[in-house]
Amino acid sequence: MSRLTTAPWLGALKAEGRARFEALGLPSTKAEAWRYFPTRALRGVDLGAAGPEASALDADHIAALRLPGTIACAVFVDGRFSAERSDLAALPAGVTIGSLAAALAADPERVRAHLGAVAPSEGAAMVAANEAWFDDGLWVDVPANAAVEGPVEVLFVTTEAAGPATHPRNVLVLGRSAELTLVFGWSGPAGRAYATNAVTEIALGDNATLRLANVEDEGDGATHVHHLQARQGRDSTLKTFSLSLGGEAARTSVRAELGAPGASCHLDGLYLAGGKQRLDHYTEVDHQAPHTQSRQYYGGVIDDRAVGNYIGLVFIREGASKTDAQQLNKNLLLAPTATANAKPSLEIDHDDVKASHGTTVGQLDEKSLFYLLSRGISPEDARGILILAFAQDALARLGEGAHAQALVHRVAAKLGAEAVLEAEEIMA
């Protein structure tokens, strides 16, 4: 049963989303934005099936997922907020982080001003599906001049008892000169087919700063689709890091709209694909105003028969003078059967700008590998050193703190290079 208020405007919004999804249908690989993603993974999934009430989740399970160094944690189980598993007591007065459904009940007009305003569903099938069937999600409201000291973790956990699909809807609102660091974590059971279709809307006031690490580590049978969209005010800063580790097929898309002078964004990421995984990243940066800046760096490490994809678009609109945009994607293939698809691109409608983009696809350097072997390093450790060195170019953009270091160790473990990383730390 839905937790949402029955306000007429919300019912109309959800009905509109459903009508749009039914008109559009599932995304097709004929669409450039979905060119490399196996949309067949979504076929046969009843996206609109109502899931059961949120399952109980053992406290030890949540504790095992928590990252060190975070000051608070909001927990969502099967798409719904779990107050008993959350720990939000350390948040400063005036800062609200919690359930979207609860915020809709308590202050519907405040939520109405932002819900669906940043990420509209027109022409976007999976956003429309989320709009039609979301039941809860994260609500963040940081007032002007408030700064949350330390990262806040948000865990989205799917259980064995979940329905075929969940649709978390997250709305993040930061007032003028507000500051916040968030870490999203997505996880679920192994050996079970399920779908996550999430939408995150971000509204940044003038001079606001949001740092968001998005860690996708779903179960091996999962299909994960997450669209993040931000609208930025003057001199605001958005820093996102997308880390993709799990799922059978996972797609994370980020769109940043730099709508006022001085706005900047850093969109970075790392994807580690193995087995038959398909990990997909899509970015759009829309420079709509003068004196805006964007930086993008995505790295991929791809093994076995896995496929890693990156499509990135940068728009520089007419009148967006003094824009400075850089975009780079690098891929490391660890097997002859691994595949990387990359397409960074620019669309420039103004002359007085600086813009660059590029991509590389390569393998482990044989000369470097031979050098390490000749110094008595084992083949496994030599390979680990080189792979980890490649991944560090992206990981360096995660920022500092215990939570970031824990994610570096998680990456090293997945790459089989944990011993190499520990040796580096001992020598440092």
Second form
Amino acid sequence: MSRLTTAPWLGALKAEGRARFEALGLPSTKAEAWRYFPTRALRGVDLGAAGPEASALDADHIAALRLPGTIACAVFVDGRFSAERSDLAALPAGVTIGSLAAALAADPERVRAHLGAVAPSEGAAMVAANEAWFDDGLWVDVPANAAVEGPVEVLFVTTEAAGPATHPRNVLVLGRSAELTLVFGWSGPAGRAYATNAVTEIALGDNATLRLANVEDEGDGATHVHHLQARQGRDSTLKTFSLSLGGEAARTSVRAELGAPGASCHLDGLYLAGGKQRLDHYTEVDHQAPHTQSRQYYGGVIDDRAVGNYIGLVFIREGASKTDAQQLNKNLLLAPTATANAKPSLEIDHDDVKASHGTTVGQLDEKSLFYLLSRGISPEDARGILILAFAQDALARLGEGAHAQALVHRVAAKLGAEAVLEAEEIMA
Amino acid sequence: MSANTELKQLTQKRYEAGFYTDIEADTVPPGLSEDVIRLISAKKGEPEWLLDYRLQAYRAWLEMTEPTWAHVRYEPVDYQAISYYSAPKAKGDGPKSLDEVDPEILKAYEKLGIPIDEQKMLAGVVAVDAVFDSVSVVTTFRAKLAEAGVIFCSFSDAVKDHPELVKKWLGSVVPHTDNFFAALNAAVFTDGSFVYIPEGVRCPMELSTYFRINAMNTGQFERTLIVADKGSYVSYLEGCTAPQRDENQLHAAVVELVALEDAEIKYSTVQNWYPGDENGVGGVYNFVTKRGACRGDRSKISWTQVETGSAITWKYPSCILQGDDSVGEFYSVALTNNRQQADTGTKMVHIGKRTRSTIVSKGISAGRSQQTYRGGVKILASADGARNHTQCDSLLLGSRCTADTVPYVEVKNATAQLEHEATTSKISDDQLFYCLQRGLDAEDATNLIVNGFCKEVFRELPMEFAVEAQKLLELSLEGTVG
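Moving from the form predicted on its own, what structure would you give for the form predicted together with the partner chain?
In what comes next, the whole complex appears, and the chain from above leads the way.
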């Protein structure tokens, strides 16, 4: 049973989500957006099964996950907000970061204006499933002109006790000229099949700025599906960075609606796929207004029998003059059995625009490798230097700060290039 | 004069090949059934195996549904309202020489500027197979080509004279189950060209087929099969036009190319089917399956296309790179104007080792047209050291047209190197301003810039074609400057 308030409008919204999901069924690879991401693992899973009433988690567990340099931390365990594990004391007055369920109880009308409005579930099966079965998630409300100094971390932890699927629903509302940096961290137990189906709705007021680093590092048996959708006001800026590390199959999709003049978005990402992982990124940028700008850079390092996918769509609507859109996807294949799929598409209905896209797939450059070897560097380190350099092209877009540095180290560790990174840092 | 008026004039150039030739024709009543297919087959005096092939394709077609994934919108085609066979009435057994061809037909080709009178041509430049509605009316230079061992004839003649070759290669690249339109074509194809270049022969002249739809309410379903045996070379040109009519006409062709070891096929198309008027009334539905297979090592297939016609285009000339070190190329200029819709591109499938492919696609949309580049590059696990470079650029002329780019890249081999780049923009004001201040008018300036934009592709065309393509582009662009 859901622990949410039983407001009739919410009941109706959830019923609609359920009906839509039942009508649509799980996405199939016949749908273009899901072409490279089979949802086989979710077949037969009771997505609506209730989670545990309370989940046990060591205090050390959260401490070990926290990134340095973050000023506050909200913790969600098995999809529900955990006030006792969170640390939100440092937030400025007037800024709310916490539980969506609590906000629905305290001020339902405030939430209602945004919930399900930014990311409607029509035609989107997984969003509909989330709508049907979410019972908590992150609620962020930053009033006009408020700026939160320093990044706020949000940890979504799945425990051994979790049900087959959790559906966090996050709603982020930034008022006019508000500013916020968030770091999402997704994690879960190893050696266990579970599913996370998250939806994040973002409403950016005029001139607001949101930076969001989304770090997906789920357990090796996880199926992770996360859809982020933003509606942007005039001159607002959205910067997302999707770092995909874990999970058996993980998909992060971002849709940015540039609905007012001057809005801009940077959608960046890096995926490191190894073993039999399948890491999928899907983006949609919808230029609806003149003078809007978008930039995308997704890098993929794919090893073993893994599959890395990028599907990007840029729409430029009639009348969106002086739009400037760029889209770039680069892939590095490290093993003969690795697969990269890319589909960067443009749909342009207006002439006074600039749009470009590109994609590359390749391997380590033999000449560069040879050069490094000739300078006396060991083959492992030489490979490490080149792979890390490739990853750093993307990581440079993470921004400044100790949390970004820590993420770079986490990437280097996964690539087996930590020693190289440390040497680089000493040199610098 | 404002640049706007110039643009308008430039895009509203009329269609020069829109005339109709009044000749007596032998047309099968509209409708499609096994009986119609048997009738077509009987009219053409085909062997049993070919009829079986047709019927097999027809039965497969009945099970299929029309594809809807392309970015084109059109009124559904009523396949029972089309006549599947129309031939200029033959005198007796069909023309034995040019003198016996209906002078009206000759006049039509003359009007189109297609040289089918051997005497009047520059000695031995191009051999032409002229296909009028459902049948090939004349093939020039057959004797001269035969000296070199080259077989160049209509498909019907090939079935009669070289059944073993046709039987061996027909459907080997595009099977009859490939897609909806290919299945339809396999069931009802009426004529087309057949080319066989024997081992080690470099075809002494360029081969060309000129397709013309003339009759009303007919579809054209031709089939082209080109086989280049080991170490041979051929350059083949294809052109097409249709009269100006308010009804839509269906053109569903299949082209199959086979290149064996060290062979090279260069296939160039200037497609100028009637595009409909400025309100989108009439025009040809061009639903074509073109595919080449580089079967042998070091073979090469190169597609060059200039697409200016058709109301709807659905066309993806592709290469299957099976042989090691084989090469596939695709050079395309597609121009859409008024209400034209084109969904076109290519597919390169890398199977052999060190296979290479190049894609250069230039799309120009004007008026209220819609254009989509749809391309696929697939590198299979076996294709060690495969290489692809794709460049696709779109130029938008006018604020009501659309240009979409949908590339698919699928790489399953780590030693592959692949790049894809694409840009979309309008003609830059700076470039236009520079030309204007040098004394060019807006129309010439636009033509100059557009031609520059397409140069990479035009360079790949045989010379006569390059000139024609450039003229055609200017024609189709008339009235777009603004």
